[in-house]
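The data below hold one chain only, encoded as C-alpha cells and taken in the form predicted alone.
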Amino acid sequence: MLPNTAGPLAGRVALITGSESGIGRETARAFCRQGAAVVLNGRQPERLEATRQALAAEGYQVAACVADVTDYAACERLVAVAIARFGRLDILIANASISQRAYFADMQPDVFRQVLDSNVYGAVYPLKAALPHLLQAKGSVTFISSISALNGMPSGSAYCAGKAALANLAHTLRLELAGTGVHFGVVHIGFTQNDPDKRVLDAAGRPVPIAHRPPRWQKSQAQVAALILGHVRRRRRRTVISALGRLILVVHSLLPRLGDWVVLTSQRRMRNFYE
C-alpha cells in the first residue's frame, strides 16, 4: 500500500503520545489513512518498534521515539524527532496516561502523584515542547480525557482529577492564544475495548487486570480513533464519546445530584455483572 498522498491530511504531521498500543495506535493508523505522517511514542521500545513496523509495512509515513512524556527533556527529544524526520508539526494528540482502580483513602501518596502526573504533565510537557511549531503551523491540539472527568468516578480520584484538569487547560489556552489559529480541543472517551495489559494501578501502584465489559457497553479502539480523527478535522472544542457521557454532561450541569446517582447506579450494575 502506498502512502495516501492525496488524502485530506496529506502534508500534515501528527504526533500522538502513547501510540505504541491501544487507542493511540489505532488513532495513529486512522491519521495515516488520511494521508498524515505520524510520529509514534511510547515507553516500551519493543512494542513501539513493532507498531512502527506494522504501520510502515502498510505503506504509511511513520517515525517513532521512545519517551516518557512526564519528563520535559524527553518531550523535547520527541518533538525534535518530528521536526528532523518530517520538517514540521501540525497536530498533537496528548493521549498517553495511566489509569487507576483504587479508593482515595487507600492510595499511597506517590501512586496518586504518578497517576496525576501522567494525565496532567503527560499532556502539558509535550504541548510545551511542541507549541512553537504548532503556532507556526496554526495547528491542532487535542487532549484525550474521559467521561469520568465530567462527574467523577469512585475508585478513580487521581485519574478523574487529571482528566478534568485537561478541559480547563484547553479552555484557558483557547483564551490565551486566541487569534493564533491554533485549535485546542478535548475528547472525553467512554467505555472502550482495551488491550489486556493496559496500565491500571491499584492503591499500592501494582498493575491490576482490566475488566471485560459487555460489548454493547463499549466501543472498539478503531471506532474511538475515528471519532478522534473527526474531532480534529472539524477542529471541535469538545467531543463526548458515548451516550452515557452525554447524559452525565447534561445532568451534571442541570441536576448534579442526579448525575451522581447515574454514576453510582451504573457502577453498581457493572459490579453485579461481574459477580
Ligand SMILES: NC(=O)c1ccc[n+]([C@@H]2O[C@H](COP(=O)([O-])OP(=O)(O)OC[C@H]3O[C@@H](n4cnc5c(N)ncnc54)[C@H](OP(=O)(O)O)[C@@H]3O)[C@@H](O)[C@H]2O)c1
Second form
Amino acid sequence: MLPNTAGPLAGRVALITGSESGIGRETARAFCRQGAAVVLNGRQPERLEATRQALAAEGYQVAACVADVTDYAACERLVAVAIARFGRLDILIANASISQRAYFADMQPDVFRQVLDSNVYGAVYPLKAALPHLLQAKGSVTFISSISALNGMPSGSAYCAGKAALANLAHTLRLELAGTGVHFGVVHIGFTQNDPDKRVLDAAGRPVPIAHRPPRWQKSQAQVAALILGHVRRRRRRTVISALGRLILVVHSLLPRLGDWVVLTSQRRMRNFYE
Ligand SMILES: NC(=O)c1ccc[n+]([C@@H]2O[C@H](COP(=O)([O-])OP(=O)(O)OC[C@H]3O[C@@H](n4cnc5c(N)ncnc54)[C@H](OP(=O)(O)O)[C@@H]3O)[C@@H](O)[C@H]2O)c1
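Moving on from the form predicted alone, kindly provide the form predicted in complex with this ligand as a structure.
Every chain and every other molecule in the complex is listed next, the one we just looked at coming first.
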C-alpha cells in the first residue's frame, strides 16, 4: 500500500513508544495509513528493525529508535530522532508497558518496581522530553491504559496501579496546561489479541507467556489501533474500549461491591485471568 500523503494526518509526526510489537505496531500502521510519519520504539533492536522494515516496505515514512523509556536520557535521544528525521513532533502515544502475572504477596520488590516504572515513568519520561515540541505543535498526548485500571485485578497489582496513575496524570496535566492547545487523553484497552511471543513477568521477574483467552472475548490489534486513532483525531479525554470496559466503569462507580464479586467469582472460575 502506498503512503497516504494526502491523508488527514499528512505532515504530522507521531512518536509511539513500545511500537516494535503488538498494539503499538498496529497503531503505528494505522497512523501511517492516515499520512503521519511515525517514530517507532522498543528495546529489542532486531525486532524493532524488523517492524521498521515491514512498515517502510509498505511505503510509509518511519524511523526507529531503540530506547528504554524508563531512562530519561534515552527518551531525550528518542525525541531527538523524531526532530532530526522529521523536523517536528505532534503526537505522543505512551504505549510501552510491562505486564505481570504475580500476586503481590509473592512478588520481589524489584519486580513490582520494574512493572510500575514501565507503566508510569515509561509514560512520564517520554512526555517530559517531548513536551516543548508538543507545546509548539499544539499536539496530542495519549496514555495507553487498561480496563483493569478502572477496577482492581488480582495478580496485577503494580500493573493496575501504574495504569490507574496515568488517568490522574492526564487529568492533572490537562488542568496545568489548559490553554496551551495540547490534548491529553487516556485509552483504557480491554482484552486484545496478543503477539504469540508476548511475555509478562512472574513474581520472580521471569518472562512468562500471557494467558490464552477465548478469541470471542478479544478485539484484534487492528481494531484497537483504529479506536486509538479515532481517540487522537477527536482529541477525546477518555476512551474505554469494549462493552466489558464500559460495564466495569458503570458497576465500579455505582455498585463497587458487585464489581468485586464479579471479578473474584470469575477469577475463581478461571483460576486467574493471566494464566
Ligand atoms: N493486549 C491486551 O490485552 C491489553 C489490554 C489492556 C491494555 N493493554 C495495553 O496496551 C499496550 C500494548 O500492549 P501489547 O499487548 O501490545 O503488549 P506488547 O506486545 O508486550 O507491547 C508492549 C511493548 O512495549 C515495549 N516495552 C516495554 N517496556 C519498555 C521500555 N521500558 N522501553 C521501551 N519499550 C518497552 C515492549 O518491548 P520489549 O520487547 O522491549 O519489552 C513491547 O514492544 C500496553 O500499554 C498494554 O498495557 C493491552
